Amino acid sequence: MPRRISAIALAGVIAMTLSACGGGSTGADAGGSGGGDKLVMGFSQVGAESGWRTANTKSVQDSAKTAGIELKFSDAQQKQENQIKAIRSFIQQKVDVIAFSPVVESGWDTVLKEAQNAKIPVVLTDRAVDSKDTSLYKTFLGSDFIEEGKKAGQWLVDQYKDETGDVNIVELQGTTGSAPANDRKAGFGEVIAADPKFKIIASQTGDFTRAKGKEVMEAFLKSNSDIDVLFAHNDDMGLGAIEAIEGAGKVPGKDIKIITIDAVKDGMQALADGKINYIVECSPLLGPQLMDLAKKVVAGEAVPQRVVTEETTFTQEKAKEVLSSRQY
């Protein structure tokens, strides 16, 4: 007899144990990855197209390593179709939440309507959806691309301040319809629209890659003879683009000044050279706070509807200072 009732209650106490791993109101106790209680995070990321991204994908791999959240990554390629194709993989595994870096602006509303009707909380990371309906994902963690552009603008508009001339400016856009492509160039318009002398004479898409700027740029100066200025979207533009100006026979940075944005290592090194006159950054390192951001949405805590990145703007000298110790 007294075997028997060790035997009821060390079944009890097995239950109790099982019901407090698998109980509770956590998205990864509700179903969520099949159940258990380690978070599970479905992450849609545009590509590797550039050193930025590549770095970004390493952040958020470590960084949900280091937050013991399992990881589900899908690499869209650069196509927004694959991007959806990757979000409705994640709605049928049932994560606890889903992050993703959109590769354009437009076009979510449908598939966002899915994780919300199935109850899995979206994080929009370093680019935004034009989407009206706000309801659709809990928060956006990343730059403000309109101000990086604004930054671009005003260095510009200070360095020429004195000058009574035309300055002829060329564009290397980011991947069209993208959201840093369209608030990069928005934000550097507003700021040199005061001017009438700043003229932007060509503008056309990189896509964010470093072939593509060179490409784009050797176009540019075959077709324009008086370039004073190259603003590019990103560091890999730039970077791609120094190899035209380059093989033209001409000195970047003194013949042609260049702006870029986000401070990749090997822009801060060509900015160390004198070869980019001025960089805005767009820090890739927002794994720690997405990581911070989905623990609470999957808690049902409240967040921001808006997380803005906290980032600087380097010149020459800056960047030779923080040169060595550059993580991405």
Ligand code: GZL
Given for the second form:
Amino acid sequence: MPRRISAIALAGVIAMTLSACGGGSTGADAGGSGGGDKLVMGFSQVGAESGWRTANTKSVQDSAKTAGIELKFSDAQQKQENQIKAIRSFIQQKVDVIAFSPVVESGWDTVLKEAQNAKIPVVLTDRAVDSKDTSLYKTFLGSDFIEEGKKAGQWLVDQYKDETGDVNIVELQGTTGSAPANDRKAGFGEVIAADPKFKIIASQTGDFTRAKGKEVMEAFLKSNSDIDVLFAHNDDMGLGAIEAIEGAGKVPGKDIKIITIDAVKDGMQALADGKINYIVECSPLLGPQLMDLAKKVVAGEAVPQRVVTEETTFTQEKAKEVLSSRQY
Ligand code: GZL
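Switch over from the form predicted alone to the form predicted together with this ligand, please.
What follows is the whole complex; the chain from before opens it.
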């Protein structure tokens, strides 16, 4: 009798141990929720601050459905502490993979280490982290923001190559501490440094939102009577600035040349209407690639450490041609 009971007891202990480890493995790195056959992804999104972000969220959600991936989605309202909370919750829920767009570059090592210890792979999408330990995430899928800043700067250099006088520039930066703000500023600054006539006379964050872009541009206009160019790190801040420029009785695209980054529909409309002069594309349609990378990572397959998204630039003429066919 005692041997039979001990065998039953032993079977019970093994079953409990297995379930405590999250059931079957869904791949080499999985600390995963296992159990069901659906891959479960925990996704922490920056927020809903811009047209770009809305399009990115749609791309992620639609692609998860198409890929048959169960998506646990969290909106951080542009707060890092909310993203850290969401990642910890995903770890508790034993998801198979965590993906997120870090609102700022720094302060992620501790929580990413917790995910690593829980054997849950992490995929960075859209924005990067400045962690020195690149083993904390499997891959980073997103744009080259330095390149985007350089493209914006190069357009300006080309436009003003025959001008001799000072070119006074005001800059609306993205969210302070974010990879796109840091890198777009660096790329733009590197290119215009070629000629001292280009002067950034004011530079301040508009937090990637239309409202803040308008507010900061109003302040720029009050304190600078001779603005030639606005470089806005995204369309939404540029669109807010257009309202401020028109409110000051000036003509956007003519009195003040405007360069932005993203190429969302409203930005492309303003470009086609001549209110913006040049837009550098930054594609939000990262969903399909993200789901493909997630499946590979969970299956333990090798993926590139860095996947750079393809993107182009738009003049006013090109915007008129493509506007009707834009996906976002
Ligand atoms: C860029 C993305 C930026 C967009 C903004 O990949 O992180 O955040 O340029 C968005 O529009 O708010």
